[in-house]
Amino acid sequence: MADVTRRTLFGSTVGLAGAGLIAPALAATLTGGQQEPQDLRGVVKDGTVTLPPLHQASEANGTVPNPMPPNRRLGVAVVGLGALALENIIPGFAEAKSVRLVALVSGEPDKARIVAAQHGVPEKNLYDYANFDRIKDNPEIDVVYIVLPNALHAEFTVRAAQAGKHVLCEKPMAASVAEAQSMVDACKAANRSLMIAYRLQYTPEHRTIIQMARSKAYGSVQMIEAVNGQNDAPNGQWRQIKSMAGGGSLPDVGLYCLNAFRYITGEEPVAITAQMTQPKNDPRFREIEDVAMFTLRFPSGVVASGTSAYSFHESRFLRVHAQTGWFGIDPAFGYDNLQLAINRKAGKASATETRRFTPHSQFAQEMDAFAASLHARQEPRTGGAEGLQDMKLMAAIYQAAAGGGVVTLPEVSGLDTTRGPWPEALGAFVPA
């Protein structure tokens, strides 16, 4: 083999071909020989690149990401550097197309400096909870993403809005209905947009479930069931302190079931029943509930059954039962590996179809959706009204569990009354 020098390796394609590092056909293409058709190289229009499919329609064909240039992406400050922020949200910026990480807020300066260095955040854009209000003077920050314990959501949403920043807040929206209402009021007064981080409403798996339910692909929906449980360590984490979390498994993981029932049907419940457990010999449950079981009845007649827990092995499934088939996701509420299944009659047999979607960061999808709504000057799909309604319904679930009876609610006419439009950036999907 010929000697490879920097000159022969990088100086010319002839050198690469001569060294045997490029196949002859590719070398011919690079050096002016036969080339593939021009139309296969893509089309550039309106700042985007489009490539033709390389495979038949029966095969999966990818799409070009077409991210915005960095200087056009909205700048985000992440508030709180716990597990969710470090393991999922901040890594999600690498896949996001419309936002970029520009600032960090933490009560631990050493941690903040390390994370900032890892992700290219300048030290001048590091804040703590005391000087948080100084973000008002930082034009790089457009959006504040609040990833703090639930009891701090209201305070930092209000402060962010007063600083002139839009707010993306983790779920549950707050630790109480009153706090949630104060968040809505503060953002409205400041003319700032508020979105609650219901990431699953922006995923293709859950959007497909919504579409199948609303279009009656397998007849009318009769029942929905969901379980979202995990086995938490007895380590005194903030989720086990009622004053910080607002409750136990219900607002943390049970909320996913509750919200799914609402966005699948598009309706609001008219009746709620519930039961909860609080084991007295388990230190995890000195202040909060363990298992929460609740049922909802909707105006259309659909009934939904949800269960959450902090004491059993991870189980996260969602299933919609319709007249001629069922469809669901298992696992349904995690950050990845979601798998959709459909069961229906096939001749004289019962057939189950599975669908696996191309994996993407759910946090990138939700942040890009928020950016799309801001660019379009639209209400976010999961704005403050969506989070506030869930807070009210969880209060009703606690009421039902305490009283042992049925809590009735006024009927709400119309569908998706607490939701904004679907961002165009998510594609043409609109529930039927």
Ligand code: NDP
The other form holds:
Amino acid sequence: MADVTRRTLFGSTVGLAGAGLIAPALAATLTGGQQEPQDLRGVVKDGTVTLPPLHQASEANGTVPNPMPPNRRLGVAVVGLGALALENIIPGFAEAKSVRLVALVSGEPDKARIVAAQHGVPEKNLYDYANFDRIKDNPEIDVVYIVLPNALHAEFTVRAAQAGKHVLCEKPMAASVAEAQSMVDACKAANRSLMIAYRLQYTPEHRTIIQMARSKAYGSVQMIEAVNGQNDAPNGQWRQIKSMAGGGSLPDVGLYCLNAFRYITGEEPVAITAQMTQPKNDPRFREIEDVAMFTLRFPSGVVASGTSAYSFHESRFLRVHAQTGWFGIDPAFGYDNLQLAINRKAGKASATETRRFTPHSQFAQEMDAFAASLHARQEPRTGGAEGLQDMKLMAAIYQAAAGGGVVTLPEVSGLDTTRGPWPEALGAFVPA
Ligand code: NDP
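Next up, can you give the form predicted in complex with the ligand of this protein, since the form predicted on its own came first?
Starting with the chain above, the whole complex follows.
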């Protein structure tokens, strides 16, 4: 190993500074000479640290995450240790700034013990589905995050609310409208908050689309289209059992299209048509639909077309057609790599601009947003009313597909009638 003495370090740093590879001030600091100006070494204010940008404003500059200290974060119990919980939600806690993982609920004790050890959850905070109600005696748990098959969402939301805990529940909210309503009622009766985990509504990509549509950045929106399809394994998973899932591709992935049409316009549809397929020779579709295609008409005149499927290769896009341009996201509904595109005329040419945001865990963003609403004692942006409305509209889509006609719905006046405030409007701690 080289003998790094103060003299060789001095010589090399001076050389690097002379060559313009490091700043002269840094070279001076490394050699025990003059310090950098204090404001270049970070500003401490109100319990946060800010560093100055290293680069010109035209370049990408980092930000200090400034999470809440762990003992001030809300404690979350994750219920159901399946694919989404293990692959996405639990890893997302590493990026979350105002929540922490404190408990696990699982029907598989061996799995729960391993996951607990991996993530620093004490064994005393492991529960199963039978003793779940004992969470009421655990003050470390503020929020229960339900990541179970759809038909179990209602039971565990009701039990969590009765145990005095706030609830974050995966989409779709439930397997039926009646179950979804029971969740809203139970949380209201227990004075607990309920949020449905519509992660995409908290992402910069989807928020940019909302902003472009509502500000008429490219004129009035005329039509919105979205496809969310994937090819599911024929393994008898609960998604292929109607009583567990509540339906097929529509509530699982078509819901993203439906929800997007609603949050982009802010409106509720007044007319619905639909077509579905259920291939007879494919065991995956004994009980549920494969392709679900539906159209919506909104009071402003905007129309939307959504398609979901369990039988074709990943296709996940969203496109908003406006008068002087189209804008959208492709892929639009996954956990990462979302890419925004805008197409408009540039002189005599047609120009397409693409944009990618710095990647962040969508699950961290969504959990932090729930924490912000709890600190502010306000409705979350995507509360029970948002999930319940989608459940009602999916019931109307099934009705339209079965009857082959148009299902009409009463007009709802106003925008965002099922949504709470955006997290940054709450005046509570909102992570940067
Ligand atoms: P998985 O089947 O992978 O996991 C579900 C877990 O629930 C199981 O591992 C099991 O955990 C527990 N469970 C309890 N009872 C049952 C039962 N009778 N049958 C099967 N599992 C049971 O599902 P996912 O993780 O993919 O989905 C869970 C929820 O998350 C669903 O509501 C789904 O719609 C939603 N989801 C949301 C996504 C999003 O992007 N927001 C993406 C994917 C899913 P244990 O062994 O610990 O008891």
